[in-house]
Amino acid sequence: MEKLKIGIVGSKFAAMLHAESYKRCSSVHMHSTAAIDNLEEFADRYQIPNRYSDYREMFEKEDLDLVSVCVPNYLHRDVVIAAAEADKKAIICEKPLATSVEDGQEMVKICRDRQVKFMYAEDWIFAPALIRAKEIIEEGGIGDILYVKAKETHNGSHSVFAQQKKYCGGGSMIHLGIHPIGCLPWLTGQDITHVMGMITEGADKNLLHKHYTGEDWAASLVIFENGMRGFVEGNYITCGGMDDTVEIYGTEGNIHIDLTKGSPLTVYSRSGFEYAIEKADFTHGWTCPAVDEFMSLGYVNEITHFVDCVQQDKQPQMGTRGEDGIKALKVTFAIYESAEKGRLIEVS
């Protein structure tokens, strides 16, 4: 089978996650990349031959089978629509899908109208620990689910695009909490129908990051369509490295999952070493270094699934379609509305 020609738009953190995962997929060739900065360094690192400062030029000149959209949130709409209108076969868009529900709906419609396969990159759905948890749930191992609790937290982003609401669409909820929001319906088989949110409000009203215009802490109680309860959180005030956890409580048992700090390695180092886990400030003393974050957080399985969808002309699984990205946005913005109005909000 001929290798798929991959195009990557972007050159920073998200692009690196995609490129590292593509490296492990023997049926693809990272053919082209486009970025306005860090282009040569990124392309050299992953031996990508065709390089562009303008993604529109890349779409015009290169016959690409699959495009990874790994740019700041506010650019997702423009890049996805440009790729669709250039008749690319398939597109992967990083989370969140867009900075508004309306933009997300436009992206999905244009891709559908032009028969472009449009996939939403929610990596938690492909995390091996969560896949195993779902198997146990479906087997009846913890009975009927009563309550789920999930969070992604760390000590803040270095990217100005994540720090500013006009670029990100919000703050820690849309940037971090979007993971549990997108994952829990897949894990439980139930959509979120109502939310009761609370957030800091940006700038001086933030707990810690006063120069962020979006919130640095956000949480919400949620209600699922079958009446099950849940809790989701995203914050930028957590020191000590990224902290991603999921808890599931059932009538016959419970499951606790640590996606980021559940390493089988324990290391004591006086001098420190290069890397332990994402967002950790230092590595001296006792640490639990990640063994393979690309696998444990789902990125490798995610890219493998999307590549298979293109090669086999299959539809992406629940939670990873463009429409699922819109659902996650609707829940997120309902949380923001709830926090503003101080009451329970139904997700439209």
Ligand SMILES: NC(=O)c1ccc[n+]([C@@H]2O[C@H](COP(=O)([O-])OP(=O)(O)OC[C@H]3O[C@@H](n4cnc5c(N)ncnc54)[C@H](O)[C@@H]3O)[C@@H](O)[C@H]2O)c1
Second form
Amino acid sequence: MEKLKIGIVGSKFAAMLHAESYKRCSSVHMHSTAAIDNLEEFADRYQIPNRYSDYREMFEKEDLDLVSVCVPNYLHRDVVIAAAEADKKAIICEKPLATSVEDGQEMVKICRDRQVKFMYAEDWIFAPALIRAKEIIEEGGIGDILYVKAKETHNGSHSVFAQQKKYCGGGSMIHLGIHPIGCLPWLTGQDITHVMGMITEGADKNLLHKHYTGEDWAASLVIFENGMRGFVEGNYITCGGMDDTVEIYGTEGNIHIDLTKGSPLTVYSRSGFEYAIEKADFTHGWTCPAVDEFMSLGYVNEITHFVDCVQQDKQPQMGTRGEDGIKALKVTFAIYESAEKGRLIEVS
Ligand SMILES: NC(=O)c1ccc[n+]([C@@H]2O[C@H](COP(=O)([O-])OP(=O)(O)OC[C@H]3O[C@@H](n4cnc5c(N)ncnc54)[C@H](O)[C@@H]3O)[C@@H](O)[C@H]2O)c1
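Could you please show the structure of the form predicted together with this ligand, as a counterpart to the form predicted on its own just displayed?
Okay, now the whole complex, with that chain kicking things off.
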């Protein structure tokens, strides 16, 4: 089979996650990349031959089978629409899908009209620990689910774009909380119908990051369509490395999942070493370094699935279709509305 020609828009953190995962797929060729900075370093590191400072020029000149959109949130709409209008076969868009529900709907419509396969990159859905938890739930191992609690938290974004609401659409909920919001309907088989949110409101109102214009702490109680209760959280005030956990409480048992700190490695180091886990400040003393974050957080399985979808002309699985990205945005913006109005909001 001919290798899929991959184009990556973006050259930094998310682009690296995609490139590391494509590296493990024998049936693809990382063919082209476009970015406004870090272009040569990124392209050299992953041996990508064709390099562009303008993604539109890349779409015009290169015949690509699959485009990874790894740019700041506010550009997702323009890049996805440009790729679709240039008749690229398939597109993967990073989370959140867009900075508004309307933009997300437009992206999905244009891709549908032009018959472009459009995939939403919610990596948690491909995390091995969450896949195993879902199997146990489906086997009846914890009975009926009553309550789920999930969060992604760390000490602040590395990306200047994520720190400004005008570029990202919000703060820690749209950036981090969007993972549990996107994952829980897949995990439980239930959509979120109502939310009761609370956030710090950016700048001076933030707990810690006064120069972020979006919130640095956000949480919401949620109600699912069958009445099940939930709690989702995203915050930028957590020291000690990224903290991604899911707790599921059922009538016959419960499951606790730790995606980031559940390492089988425990290290004591007096001198320190290069890297333990994402966003951890140092590696001295006792640490639990990640063994393979690209795998444990789902990126490798995610990219493998999307590549299969293109090669075998399959639909992406539930939770990773463009429509699922819209659903996650609707919940996120309902949480913002709820926080602003101080009352329960129904997700439209
Ligand atoms: N799934 C995940 O776990 C995960 C993790 C991190 C980031 N993300 C998402 O990935 C996206 C990118 O985040 P990041 O952390 O890599 O951001 P970043 O700030 O580290 O990098 C932004 C990238 O976009 C490129 N860029 C900016 N403007 C551009 C333009 N006009 N044309 C072409 N390229 C342009 C820059 O060159 C850079 O490579 C965001 O939507 C973010 O939410 C997802």
